[in-house]
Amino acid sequence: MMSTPAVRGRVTIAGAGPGQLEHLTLATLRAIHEADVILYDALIDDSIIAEFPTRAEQLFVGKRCGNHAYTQTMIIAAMISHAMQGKHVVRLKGGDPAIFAHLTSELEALRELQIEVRILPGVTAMLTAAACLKTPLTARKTNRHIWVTDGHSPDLATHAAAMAVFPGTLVFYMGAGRAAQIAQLLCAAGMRTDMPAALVENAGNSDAVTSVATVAAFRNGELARRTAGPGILMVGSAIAGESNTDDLGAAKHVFAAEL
């Protein structure tokens, strides 16, 4: 008699956004509420976990610098594990899966067994810190480009020539810690230094802080990071803010004829 294949699950790899409820998405929410498994992050805040089913197990895999609970092997090893007794996983990250989350090798490994896997964005670092700053990434009339990177690439010194001159917004990731040593090969390689530039830390958090000067500055080590919490370095002038003077000229215009 031939045995009945076992049922497998399914996987929904969700970003929580900075970690808060204010912050999920309505799609991530049902997702947690219909989970069997929830597999969440050092940076999700209770406001989240209050909303996680009693009947879910719950499994905190949360990395830190130098502090992981689950090494990554462990966490998609869990997944699959799960997933294929017929359970519905969330993986539940900081931010969006798609940036800086290990997203690669999570999908490889359950395409690979055939599981199925749904995706939902989340609310990431660098939008979160811009909102932090009330500040554009963009202008329309100086700086219509963004460049997302790593603050700890090994590559960033191959890259530094072209950020130096680049028309836009440097994002680094993971920024914090290396914000002078970034800073200092920019100005090496050509930027200007009077380029505004800031720091956010724990962005979107009740305990955010943000320091914004110049890149000069941040080389120089003026600005240290206060915190020991996740960082965003930017770098750019649309960060100072854009002045639109066509669109500002218009407003006035506007407001004076209805006086």
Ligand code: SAH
Given for the second form:
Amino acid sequence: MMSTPAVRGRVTIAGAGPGQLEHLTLATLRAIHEADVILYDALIDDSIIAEFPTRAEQLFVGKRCGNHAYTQTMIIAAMISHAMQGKHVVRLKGGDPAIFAHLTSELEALRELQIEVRILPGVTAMLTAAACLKTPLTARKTNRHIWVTDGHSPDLATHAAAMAVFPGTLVFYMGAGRAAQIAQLLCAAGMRTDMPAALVENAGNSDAVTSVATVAAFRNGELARRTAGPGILMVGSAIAGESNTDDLGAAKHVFAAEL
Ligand code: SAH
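Alternate state requested, the form predicted together with this ligand (shown: the form predicted alone):
To see the whole picture, the full complex is given below, headed by that same chain.
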């Protein structure tokens, strides 16, 4: 007896960026339009949800608004079962899927079952926050590195000494509620207390709020989160536009000469 080959669908794991539709890539928008099933997280804006095709099955699998119905295991199971029925599943995540977004477990499960998977990047919160602050995250002479970390990571203290002297920008995802503790950790490890620090909440959205000061101001609680939305803490001299470059002086010189 001939066995019928299994009709395997495919999964697209796509980043939705930080919020509104305009931050979504065209590739992700196309995937959404072609989807049979869309599994989407919290923080996916209504302007993006409005693009979901009405024929597509839509599953909100986020953990906000009192909805804790979907565990990570259940999300993976739903993704797999729809793909095994030959459907195109779009798994839509806030920001970029490779940054603090449970990508490892989802990829493992899909690879194990040899389900075709594609990943589409999205604009991650760090980049939106930098744009919101109108600041670079790197500076040619003083800030050649970016250290991206989880503000809740249990081993932050282990790295505090290295962070305190890190010649670049420290980026703490999930750090909004712990800004004071993180700043305290950095100051105690010897970071200069006037090191610029910024907390950006709801970056990329109309209700974005930025708090820019020094690491000491965050440590002292003079600044703290102001909204219930997601926030990202960034620490480093590039944030305040501090730099040792001679570019500005040279440009002013040229400009003055041209006048
Ligand atoms: N994959 C996401 C990150 C998910 S982890 C990305 O690439 O952006 C969730 C954390 O991301 C939040 O705790 C917060 O630190 C950050 N974040 C997500 N959206 C944000 C936003 N609009 N503004 C500021 N921080 C945000």
